[in-house]
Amino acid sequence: MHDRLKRDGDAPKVGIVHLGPGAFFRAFIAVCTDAAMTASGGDWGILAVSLKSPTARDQLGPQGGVFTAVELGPDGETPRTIGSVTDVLVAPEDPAAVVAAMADPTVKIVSLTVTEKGYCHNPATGKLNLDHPDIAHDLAAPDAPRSAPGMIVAALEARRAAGTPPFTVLSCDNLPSNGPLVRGMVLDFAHARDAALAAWIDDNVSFPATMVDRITPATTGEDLDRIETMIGFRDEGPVVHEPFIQWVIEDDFPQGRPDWAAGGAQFVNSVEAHETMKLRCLNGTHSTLAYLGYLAGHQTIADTVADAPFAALCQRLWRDEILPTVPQPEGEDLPAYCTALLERYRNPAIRHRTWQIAMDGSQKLPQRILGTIRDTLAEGRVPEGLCLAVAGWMRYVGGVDENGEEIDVRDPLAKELRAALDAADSPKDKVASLLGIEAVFGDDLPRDQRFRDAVTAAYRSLVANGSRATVEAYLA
């Protein structure tokens, strides 16, 4: 076995710390913040701290924070050395030591990849939980903190009594208007602490939201291996991604930030547009495709569009049914980008499961694709492909697939669902027992004739013909 990789030179002045250092933190920020000092500069240097687990600790730690980003292109892989981070930090070893390395005033910028559990909310009400173990936790023991607003808060606190400017939160997490989220839970934490600290916070702290969006694969024993025999090292951390990268970031960052376009991030006044154009345009055609194409035969998304008449959907689905949907984002080319996501979409070295990308679709149906139906229902046109997307979702759930075989259907509503497609006999009567579940479809869907009408149709022919044949007579 060779040594391990290792930095050449002096590491980069800290200037950003960022909770949560999992492959998606690597593959993105990382990578940016490298290519952002690579071509001017700056003290942007990454202290990673881990919320939880020593793990990315251990793989960098004796690297010197050093690590290999692996591009998976069609055509090969791109291996590159990423110097960006500087040390990792587990926070439960030592909460003071994160606290106090956010309240150095060399830090301008704290960013986040925690997840949406990280962020100890109710997703229903958008509201801080504060009796979740963690925040109650935090506001009981208020120095040595154990979520991130908890840790955030008492950052700010430092700062605030030193004198020192704050920090810009930057939420890097996959999530809706991540900025105003991100605000919403520091200011809970800190009003359940201090109302003065609260308001200090309010009128002083920038949270500009974000959009994000690359794809990277889990790494494995075997990426490992190959990773080693490529670069001549043994690199225990690793990531793989797709060579496609979107940023775009809402430019408002009072103490400075990183020359992020460099690595390919945008920025701009508002990321609302952008993030109904990848909901729409992205997750919705790449949920269409994970159940048309799991029940067609299909195991990944690149198996399903390599398939003609699916590609020829996604062209179509795009260009009919939910691009006129879409508001224009600024600076954005949204043909442009519908065909960069078919491109995507196709490329064999990413092997995205279509039977993952269909978990959990009682949740991700009502924002994927039925904002788009209701949008386009409301211009007075019925959204035929979409519907099929959803009779494709109801067949799915069925939990039978084309071939008699068990389909393993992972939702949080898999009981119900079931159940409710039990307990009809008709393809008609099915649809109408899935189109009373009010938690995904709502109270407004299931009583517009021209849908049920559109799903009903889609589902029998999904029964009768197939998805193949279904998706090839919604093309004629």
Contents of the next structure:
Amino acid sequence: MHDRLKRDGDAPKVGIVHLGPGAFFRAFIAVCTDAAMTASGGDWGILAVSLKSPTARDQLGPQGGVFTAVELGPDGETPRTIGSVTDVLVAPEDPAAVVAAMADPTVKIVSLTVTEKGYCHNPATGKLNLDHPDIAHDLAAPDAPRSAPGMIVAALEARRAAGTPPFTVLSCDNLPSNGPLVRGMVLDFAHARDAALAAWIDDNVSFPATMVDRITPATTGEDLDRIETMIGFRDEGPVVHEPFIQWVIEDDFPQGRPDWAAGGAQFVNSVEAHETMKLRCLNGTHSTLAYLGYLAGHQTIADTVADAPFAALCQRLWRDEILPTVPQPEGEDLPAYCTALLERYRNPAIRHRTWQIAMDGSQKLPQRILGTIRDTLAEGRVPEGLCLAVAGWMRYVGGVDENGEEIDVRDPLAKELRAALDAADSPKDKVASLLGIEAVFGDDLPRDQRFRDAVTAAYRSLVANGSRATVEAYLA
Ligand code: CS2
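Please show me the structure of the same protein in the form predicted together with ligand CS2, now that we have looked at it in the form predicted alone.
Below is the entire complex, every chain and molecule, led by the chain shown above.
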């Protein structure tokens, strides 16, 4: 065993508090901020905050925040030592300390990678869910918040009281219009507490939207051992990621920002078209491959697209169903973007598990797949392939795979999904029952007979013939 990785020299001064210190944050914001400080300096150290578990603190704390980001390219692995993270706090252990850290005048940005469910919203409507247990808790105990909206509002309230200018709130999650979305959550929460505070936030706080893209599979025990041999130190918190990175950001940072362009970021006036492209082309097919690939017995995305019908499925979905609904983002060649996506999925060094991507489907489907389906139906066409993807999700959350083995279904709505499935017998009724979950499907899609019929037919075929044969039938 080698010595533990540790910081060499002083940590940078903190300018950013980041909520959600998982692998994606480390491979993305931490890497870009490190590049920005190396290129152009600035006090942009990142104090990372875990909203739930102590894992990230236990990994990075003893290393002074330093970790290794390993790029997995076709020609081998490139490790980089990343020093932008200064420390990790665990919010449930001391929520007041987190609010105080966010209220510190040196903090100019609060960024978030808390995943879809961390916004405590209704995925179908995009509104704050006031019945969410963490939101209900935070409204009753605003000084000891648990949720991201609760923490942001508590810290903004403290800054307003102290006469400190607000920080910029930067969502880096895969959600459409993530800036306006987090703004809505924060304002809804603030309104429920104090109208004057809400008005101050409305007038003074900036919430730039972003599009984020880098495939970052969960780090495995094997990765830890391989990286130890590679770097000659034991690192308990490394990340592995693909070479590709794309970060498109609305440039609206009244308190300043790091020189993220040095790490590859693009600054634009409007992110929306890029975000729609990425969510529908990448995440839409990722989720499709996750459900249908898992059911067909494939462990990773690379394994799934190595099976020819699944690669052909992606190409058909892009060409016939997804791209016709995607607006043209500035500077992008959409067909070339999709061709490059398939190459990224094929990268054999990236072992991105279908099970990992299948998680939290109730939170992901609306913006990845259902929006495309709505737009296509509105044009008078039925997107059969994406209806098959929805049926794949339904078959997956049923909890038993094609070999009769149990599936470990992880989803914040797992109980509702189970109850909906248990309340029905026939495939047709199971589909109808799941379509009744309004937080996922809204009230419009379940009423569309063309959509119901296509999902029901695909679901029946998945049950009777299996995933691979159903995909082949769609392609025929
Ligand atoms: C994936 C994404 O886990 C998932 O749901 O689809 O995390 C995907 O890898 C990233 O969005 C790529 O930028």
